[in-house]
Each structure stands twice: as C-alpha cells, then as structure tokens.
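First, one chain by itself: the form predicted on its own, in structure tokens.
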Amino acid sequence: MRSLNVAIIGQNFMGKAHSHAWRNAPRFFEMGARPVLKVACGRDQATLERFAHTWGWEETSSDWRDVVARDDVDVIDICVPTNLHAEIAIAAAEAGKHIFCEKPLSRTSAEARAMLAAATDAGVVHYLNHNYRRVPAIMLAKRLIDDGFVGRIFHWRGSYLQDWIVDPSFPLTWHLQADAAGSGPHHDLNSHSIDLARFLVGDIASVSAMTTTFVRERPLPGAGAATFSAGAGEVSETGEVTVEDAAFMLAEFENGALGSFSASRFASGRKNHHTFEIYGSEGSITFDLERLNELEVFSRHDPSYLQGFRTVLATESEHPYISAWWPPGHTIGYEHTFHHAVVDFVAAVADGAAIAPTFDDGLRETLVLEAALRSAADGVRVTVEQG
C-alpha cells in the first residue's frame, strides 16, 4: 500500500485531534493509502518532544519552513494560530504538499484568495476541517434534505455558545487578538455555523449583524489571577481585548430562507453548545453538539394522532461512516469526526476522490463572515460578496 507522508504544524489540542484521527483512522477504515506520522512542528522543543513521543510522530522541527521543503512529506496539517494559516498553506502548496487546515480558514478574505489561488494553481488537495460536516447525524440531515423530506426550507436558526472567558481575569490569549484571530467567537464559532448553513440550507446572500465586548482588559499570560482580582489594586500587566466576546448575525439565504446566528463565549454553563434548526415547507430537523449521535426531526405527513418530533439515533451501518466502528446503538463522539475527515482526505489524496469544504468554501464563509463584521460596525445590512 503507498504511504502518505504526513507533517503537522503545531501541538496543541487541534493538534492532539489530529494526530489521533491520522494514527488511528488505517485501524477502523479501509483506505487507499497509509498514513505515516512523519514530522511534529512546534516552537516549544520540550513539549514538542512529549507531543511526538505520545502520538507516534518519527521526528520533530521547529522551523515550519524547513518541513514543508522537505521531499519525504506529502501533507501539511496546519493546526496554528490563524494568522499563520495563509503563509503556511501557500508555501506548502509552492511545494507541492496537499493540504489540510485547520478552521478557520483566515483573518480576511484577502488572504483566503491568496491561498486558493496557491492550492488551486498548484493542483494540491485542500481541505478546510470543518469536522462537524462529518457527524453521521448531520449527514443525515444533508440525505434528509436533498430527499425532500423537509420540502422548501424557510428557517435556519444556528447557536455556538461556550463560557470559557466569563472570567475577567482569564489571560489575553491569543484568540482574544484581532490580529491572530481575525475576531472572536465569531470567526471561531460563528465560521462552523456558516459552513453547516451553506452545507444544508445554501448560500448566504445579505447579512445584519451586532458584535460586543464585555471585558476589554484582561491580564497578559503568565500574569497571576490575584493580581488582576477587584481589591488588588492598579493593575499594570493587562492588555487589550481587540476582537468581540459575542456576535448576534441575521441572515437572508439566496433561496429566500432567513436565518439566524449566535455566537458567544460568555454562555455561563454552556461548553460547547453548537445546535441548530432547520424548518421546512414539509417537516423540520434539529440538531444539539452535545448529543452528537441524535438528530431530531419532525414530518407534517405523519398523522395527527403521531405528528411530534421524534428522536433518530444515527449509528446504523447505513449511516455514513458508522459501519467501520460499532454495532448499532454503540455511540461515537467528538473525536470520530476526524477520523471521518482524515478517511476522505486521504482518499481525495490517493483515490481522486472528491472532498469538501475546500479553500473556495472558506473563501466563501470568510466572505460571509467580513460582511457580518462591516454591518456591525457601519449599523446596516450588507450584501455578502459572492467568490
């Protein structure tokens, strides 16, 4: 069987979901080529040892450069800050690596078109993880829709809620800076939404949005706690908050369905809250993160005396990707959807196999995302920009 020699850029959680899903996924799945845990990047050399050492990679590197010239690497992962993501992606595709990056994509749609001009001009894979495509229930929700059972949609209401900054004196991380992160929850959270929108409901063709930012200084990394807490007196290790805690986005579909978006990371006891409705002309679905193995759904055909939402547990072999796990009713989780995504990737890569989204879907979704940040800022509705 040939191998595909894999690098990965960075050592962090994305990272350890990752690495999992490419060690893992040859022991579950048939696949037209192996992948090999080739090389680990990363910038702290201790960690990166360790990191390495627990997920099978053969050698490490602290220079990204160096390991995407390398002539023994096939596949760059970039798992990185996202202002990292579009020179990384478009030196790689120079080189003539296939790609898989982490969401998402980038800060501006200036650089998405730079790194689909590289991928596409180099005729390399690309892949954009928006792993949550790859849930066996939402692509049931995706079968359920093309067969008509929802007829003509109306409504998409979408929700990603976490809580995991309510704390003021958690530290100014990275994902709090607009220059690494583009914005906050709602590049972050809001961009998985969107790709779920565009996969089942369609294009997004005008948006109307708000943004806030409850804590506007936090201390920097490293900065203890107690210094920050009320009572401590002047706090001088703090810095800028420069991107949106929450953001609210209404949304017209090209098809004529609206649709609705939330995205906070001030959602106290909420973790990882990621749902979303759809309402149709001939019966509905939702969805809940949290019950990752569920989609709920609700027909108008049913007769009156059963007309209710009721409950599809999607873990039958005819769901995709089920059959490779376990027997029905035995639930996957978190974790599967990169394995589901490393199997189409490396079957994009060796079989031709077509993969979705791509860096034209994150163009796409970052142009969606740019509109929603204009008309927060100006106070008025802007038609999204189309490719």
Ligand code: SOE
Contents of the next structure:
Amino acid sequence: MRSLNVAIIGQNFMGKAHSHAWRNAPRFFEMGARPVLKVACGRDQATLERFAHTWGWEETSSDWRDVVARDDVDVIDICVPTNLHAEIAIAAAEAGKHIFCEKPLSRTSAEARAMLAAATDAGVVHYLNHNYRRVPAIMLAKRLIDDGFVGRIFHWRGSYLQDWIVDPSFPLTWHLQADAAGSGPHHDLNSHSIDLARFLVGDIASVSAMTTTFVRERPLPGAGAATFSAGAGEVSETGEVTVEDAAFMLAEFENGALGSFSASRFASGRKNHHTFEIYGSEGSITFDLERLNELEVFSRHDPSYLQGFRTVLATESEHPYISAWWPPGHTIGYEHTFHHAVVDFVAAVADGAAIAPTFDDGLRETLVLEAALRSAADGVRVTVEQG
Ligand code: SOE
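Right, the form predicted on its own is done, so what does the form predicted in complex with alpha-L-sorbopyranose look like?
To see the whole picture, the full complex is given below, headed by that same chain.
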C-alpha cells in the first residue's frame, strides 16, 4: 500500500489530537494510503523529543522551513498559533505538499486569500480542520436537512461557551493577543459555529455584532498568578489583552434564515459548551457537543399526541464513520472527530475524493469573522463579502 509521509508543525493540544489520529486511524479504518508519522517540528527540543517518542514520530526538527523543503514529506499538518498558518501553508503549497491545517484558517481574509491562491495554484489538497463537522450526529443532522426533515430553515442559534480565562491571573497567552490569534473567542469559537452554520444552513449575507473585554491586563506567561495577585507595586509583569473576551453576533443567511452566534470564554461553569439549534417549517434539530453522540430531533409530522423532541443516539452502524468503531450504543468521543478528518483527508490525497472544509471555506468564514469585527467596531450592520 502507498505510504503518505506526514510532518506535523506544533506539539501542543492540537499536536496531540492530530498525532493520535494519524497513528490510530489505520487501525480502525480501511485507508487508501498508510500515514507515516515522519517528522515532528517544534521549538522546544526537550518537550519535542518526548512528544515524538510518545506518539511515534520518526524524527524531530526545530525548523519548519527545513521540514517543508524535504522531498520525503507529502503532507504538512499545521498545529501552531494562527499567525503562523499563512506563511507555513504558502511555503508548503509552493513545495507541492498537501495541507491539513487546524482552524481558524488565518487572522485576516488577506492571509486566507493568499493561502487559497497558493494551494489552488499548486494543485495540492487543502483541508481546514473544523473537526466538529465529522461528529456522526452532526453528519446525521446534515443528512436530515438535505432530506427535507427540517424543511425551510427559519433559525440558527449557535453558541460556544467556555470559562478558562475567567480568573484574571490567567496569563497573557497567544490566544489573548490579536497579532497572534486574529481575535479572541470570535476567531477561536465562533469560527467553529460559523463553519457548522455554513455547512448546515448556508452562506451568511450580513451580520451585526458586539464584543467586549472584561479583563484588559494579564500577567505575562511565566510571571504567574502569584505575581499578579501580590498587590499594587508588584504587578509590573503584565501586558495588555488585545482581543475580546466575548463576541455575540446576529446574522441573516442568504436563504433568509435568521441566526445568532455567541462565543465567550467568560461563561463560568461552561467548559466546552458548543451547541446549536436549527428550527424549520417541518421540524427542528438541536445538538450539544458535551453529549456528542446524541441529536435531538423534532418533527411537526409526528402525531399530535407524540409532539416533542426525541433523542437519537447516533451510534448505529449506518451513521457516518460508526461502523469502523464499536457496536451500537458504545459511544465515541472528541478524539474520534480528528480520526474521521484524517481518514477523509487521506481519501482526498490517495483517491481524489472530495473533502471539505477547504481553504475556500476558510476564506468565506474569515470574511464573516471580519465583517462581524467591523460591525462591532462601527456599531453598524455589515454585508459579508462573498469570496
Ligand atoms: C480552545 O478554546 C479550544 O481548544 C479551541 O481552540 C478548539 O478549537 C475547540 O474545539 C476547543 O477549545
């Protein structure tokens, strides 16, 4: 069987999730090519060696440019902060490598356009990893919508709430700096909701948004909570937070549906509360990532004495991806979505199968993100540029 040599750039949270998927997917799925974990690239050599050993990467490198230039690498997997995506992806495309890029695609639409142009010109496979599209229950939602179960869609209500920075002593990591991240939970979390909304409902025509920042100054990474809370005069090692802490957006879709999106890192008690609700003329669908095997569905065509939402456990063998895993009722989790992405990506590279979202989807999503930031800054509704 053909091998596909993968290089991963980045070794943190997403590095781990992707590594697990590259390594494990062929054990469960029939794949047209065998991913080889060729080289892991990161800055901190000590942690990189441990990371490579744990996940079975054959080699390590501290220079992504060397990695991209290697003849024995077929795929570049990008798992680094957002500000590095464009440069790495463009170099990878120019070197003829297929690209698996973690979300969000980029900070700006200018970067997204350049990435899309480079990948298109090079004719390489370009995939933007919004892993939640590949939750079987969400794939089921897509099938139900395409089959007319929901009918004409009236409303989308998407919400992605977390609480990991409520403590003001949480340090100023790259996620809290606009230069690195583009924006805060808007790029990080609303991007996921926008991707699902585009997948399930359609393109977004205009938006109106509000953002706010609750904690404007934080300890620099390494300065630590103790320094921050030590009292006036000892709080010198702090820096400015340059992103929002919460971003709420209203949207009108091209098909006339009205939607709302809320993203916050200040929703105390919410750890990874990613939900959506879709309401239509024939029925409705709701989803909650913290119960990701389930889809709540409502049909107006049920008899009146049975009207109500029911819970579908999307673990039957006919649900997408499930037959490769366990028997019905043996639930799957967060990491499985990355496996599904790897399987589909390899099918795109090895067999020419279609894959989405691509960098084109990423550009469209970034245009929505940008329009919302403009709306929040100017206090007006903004039309979203289409592509
Ligand atoms: C952190 O907010 C984060 O890890 C996101 O970056 C991921 O995309 C999301 O799936 C979970 O939360």
